[in-house]
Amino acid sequence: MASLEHQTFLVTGASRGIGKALSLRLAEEGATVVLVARASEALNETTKAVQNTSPNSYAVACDIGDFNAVAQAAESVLERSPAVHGLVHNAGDIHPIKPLMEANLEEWTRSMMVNLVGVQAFTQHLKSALMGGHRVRVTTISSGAALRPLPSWSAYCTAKAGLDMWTRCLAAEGASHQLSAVSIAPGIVDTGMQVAIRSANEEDFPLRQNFVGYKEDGQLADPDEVAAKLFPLVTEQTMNDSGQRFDVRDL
């Protein structure tokens, strides 16, 4: 695998789970990471472990369902890494998980926004940072949700089916410009979403007892080894590549 040394990429929902997990090995193949998350200790936390290898990479606290933040993030990006070489759209959220018809619309639209609407705002905003005539890989952390409905996410379905066509948009614009774009798949793994799942109300999602035995019977894939299977795809996609979605049990 090539060296990443003189790279930049750029990870949202970085603090853990599989966006933590490709910060720390995009630091060790010697990228500069920018880790972009929620202010929390977790970030502080992930963002040292990366450092110890990757001394350059940083971290910005960002509220990807905040136009405001997002544009400050963007800018602070802008300030110390005017050339972003790869972008890893991981933050997501699950909420709410309601009926359609019960769902609070407040809620719902702070899910499009996170899962969708502040990709395309974060992306808009590092436009000179991509555009600048280098190579750059996206990636898009898509979901099974997104090829069917499920009761009660509505929000969450609806958003990554549209990422996923946001993804194909961006390829195809992208082509002229040395920028690819996939969309991949990551299963179930053992997330904080997936605890967020387990712990909603039953009433609201008749499906929560599946996910509890997902759990317990150790179906929940390892988000270092997801990690793994994406790094190749996120790192060294190709123009060919580019424009399509994979499902990370067929890497």
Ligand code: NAP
Contents of the next structure:
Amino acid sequence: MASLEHQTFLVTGASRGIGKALSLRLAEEGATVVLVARASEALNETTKAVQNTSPNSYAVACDIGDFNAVAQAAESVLERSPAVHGLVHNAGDIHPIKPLMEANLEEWTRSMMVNLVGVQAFTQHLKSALMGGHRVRVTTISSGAALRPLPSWSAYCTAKAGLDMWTRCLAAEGASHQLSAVSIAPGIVDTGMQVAIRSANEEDFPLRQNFVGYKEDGQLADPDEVAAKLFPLVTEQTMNDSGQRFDVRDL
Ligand code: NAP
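Next block, the form predicted in complex with the named molecule, ref. the form predicted alone:
First the chain shown before, then all remaining chains and molecules of the complex.
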């Protein structure tokens, strides 16, 4: 029997990149995967690929930066999956890449919504599926940017730093409900997010050439390899490491 049979894992940002690789890996191990991202052909295709190995898996299209959309998405998850065993808050957006003093406030706020507030909203709406007395692991995908200020990444750095603390708060409050939580920085990974970083305006982002160099020098990690390293922590359900932050490069 596959190890995750009868377990449901919800992965946000499942259409592409790290979330796609992790969803496929979870499906291979027998989990039912709920794939969350905005409606797109990429989400449809990834869902079909996941369903090839895990036929009960399904997609829920949702913009995580939109409160109403998150509430509706959570409602449809609860209808189909009254118990969720693993929740992976992986969706993320690097924009806006702009100096703090010049960033458009709506774009800055939107980053907070997608990278941080949406995580709180989704989790809260899924309360009954997470606090049913069964063991649950919540994983947030953090970043080195949570620890290190990078020029023109103020929204992303601030949101990811907040996400680390949010994870610790959830771990503290979840302990009496068998709910554990960890945050994991995935390293520098060859995904659409790195394309977005390399596409930034050089004037806005003086480190752009460094990121071009990481790609040219083959320093970007493969999403499948990163998913394989995330897998044990994402599926761990003991409370031992709850509240901790990990970096994939140390695993
Ligand atoms: P990616 O390939 O750009 O994927 C990002 C995912 O997030 C996509 O599935 C995207 O789905 C989803 N997403 C973005 N905005 C969303 C929204 N408003 N609502 C719903 N879904 C949304 O990037 P990735 O590298 O795999 O990123 C995964 C996680 O790793 C992120 O949290 C990122 O911050 C973190 N991370 C990545 C790196 C790296 O080097 N790649 C480094 C450190 C941390 P749609 O666009 O299809 O909706």
